[in-house]
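First comes one chain, alone, set out as structure tokens in the form predicted alone.
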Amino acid sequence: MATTARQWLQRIRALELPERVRIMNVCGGHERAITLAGLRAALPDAIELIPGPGCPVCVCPEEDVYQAMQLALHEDITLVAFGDMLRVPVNLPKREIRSLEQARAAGADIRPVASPTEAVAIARADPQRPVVFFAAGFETTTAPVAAMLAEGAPDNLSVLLSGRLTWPAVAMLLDSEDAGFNALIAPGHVSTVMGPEEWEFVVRDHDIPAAVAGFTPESLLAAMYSTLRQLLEGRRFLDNCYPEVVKPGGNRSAQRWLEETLEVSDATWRGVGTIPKSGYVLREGLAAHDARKLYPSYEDPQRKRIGEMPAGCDCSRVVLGKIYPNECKLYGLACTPRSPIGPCMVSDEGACRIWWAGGVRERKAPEVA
């Protein structure tokens, strides 16, 4: 019989804790079944969930936004993204569009869209209009885009990517001198893609626990519970808790395609910087796919500000785990779903917008070092 969430519960009650032990969750899929299913109050006080890094439209480039936006508001253009990317504000004064979502009702033709099918679907529609797919996303999503090119996309659609590798950012923080976490919990929909072995690392190269979870409280709480042990037993491995979806070697066809069709980059991520190898590109033989080079007069290098996020906005600190969402200035006051400033409080997979979903209003003072 599998073991419950209170029987997973129960032994990590029973656990001899350290004053202290801060545990990573990569995954924002991972921070919203946490948060929804109320596992922060559930665990010990000794144990810190920390939101990380794992929200592609949170650190999606402001720069990237803008091309869009431009793209769709001066060409005569479809442009179709995944919907969250829509709401995504950039950095311009409010009198300005500042959204796809406010271009696309000053009249831009712009379609949210749930997966790449959808996009082929859209250009086969009308073969004679050009429709560029904005596609920003992890290798969970963007493995499928890779499958769309390979498998031979209409010859009117081309796509604008800004598509980004997970472990490289979790590399970083564990290079930098304070990566503030004891333990990992990995993503389990990027391990189904890339294999567990990526996440090897963090035990081998920096002797952290890490452990492979899936999304019900069951699967988190039995990572949490391994990395624990792991802690307690001074002993470090990777352990897979989502054994049913995520298997040695990941998923190979996945993987042919982001080889065939994508090559990686050194790629910015919103309000942290230039990470390398971290992004995907097109291969040159898709140059007549990839928007980039179809539309390269959008591409503006002044629009780069790596590091920089909307005034006042803390959404960098949040993604890298340094401060929790309600511990930034904006939170519940002028950043809200309905009005977001930063990118952390549009998606459902970004952490600000997960905890408010949860019922978290009040905003707190960061603790002080």
The other form holds:
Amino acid sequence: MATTARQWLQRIRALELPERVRIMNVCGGHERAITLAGLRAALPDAIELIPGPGCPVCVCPEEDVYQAMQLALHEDITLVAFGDMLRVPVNLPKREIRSLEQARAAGADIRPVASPTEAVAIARADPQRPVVFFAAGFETTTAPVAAMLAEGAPDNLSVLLSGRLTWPAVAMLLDSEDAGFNALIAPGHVSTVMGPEEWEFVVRDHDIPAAVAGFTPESLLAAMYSTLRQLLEGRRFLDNCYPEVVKPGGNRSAQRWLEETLEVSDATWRGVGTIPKSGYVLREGLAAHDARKLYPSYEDPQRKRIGEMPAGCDCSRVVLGKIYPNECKLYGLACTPRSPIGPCMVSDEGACRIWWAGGVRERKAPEVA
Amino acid sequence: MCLAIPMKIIAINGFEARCEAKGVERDVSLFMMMNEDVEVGDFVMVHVGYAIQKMTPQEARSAWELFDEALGTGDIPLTTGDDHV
Ligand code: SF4
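Next block: the form predicted together with the partner chain, after the form predicted alone:
What follows is the whole complex; the chain from before opens it.
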């Protein structure tokens, strides 16, 4: 019989824990599973579960959202994007068009899609009409975009790519003075695609225990238990608590499509800054499908300065695991899923949104000013 | 966007598969499954319309059960454009 969540909890409770252990996760799916299952309340007080940079919508640069909006408003094109992106507000005054959703209401042809294959179908349906696919996402989402390009996208389909790699953000945190965590839950489906080996640097170079987890309470608790045991016993290794789909080496054909169609480049993360080798751009040979090359006039470098989080929004510290969502002074007051101020309250993978959906209503005074 | 769900392959046509999970059917691309033998009846983990890995029927079933428990409904969270997760 597989170990149940209750049994994992008992095992964790039986450990003699140090005063404080901070376990970070870097995946919105993990944070959602943790919150929905109520794991924080079930675990001993010494264990803190920190949501880290796990939301691709949250870190998608404001200037990219702005560019997509301007494109849709001023060109005779169809813009398609993953549904979450549509409600992300850019930093403009309230009376102006501030999101793709508002641009759509103003008459722009903007459509939500759930898959790159839907973008292809929309492009095929009207071969004369240019279709731009605004694709933000981590490796698990970017690999299907790469596969779509490798398979051969229709001539009228281009991609405005905001793909990001997850591990460089974790590397950046670990290289900083205060990483803020001493154990890591590595993302399950990123590891399915890229291979769990990507996360070995965490244990090898930083002496931080790590375990890949799936999205069930069992798998998450198993990963937590593993990292706690590693801490207590002074051993370090990258554990795999999601062997069902996380195989050594990952998905080779996904990696092949990524390699063939995209190049890794330095990239801006909203609220964080530039992280070396953390983004994807289309390879030169695919320039005809690269919306950044086809519509360069909509790029606005000026926005890189104003493109941080909206005034008063603490999303950048939420994304880096420096504060909990309810430590933001706007949480639940000015900012709710109904009228979100920052991207972390928009996306289903944003920690603010997840906490609100999970029933966290009270605000908390920040521990450090 | 990282929410993936296990589905069962019910038909294959080239790189396209018709997949099913709990009575809901979807077209799924097999273009990232080049290095695997995939057949009708197999279970795959599906993310944004692409199969990302094969899994056993037992693993698929336990993942579904846990989705049900976590969400407290009989539905599995299939993504659609308007409610993208
Ligand atoms: S609660 Fe709203 S304003 Fe505060 S950090 Fe989250 S998204 Fe930003």
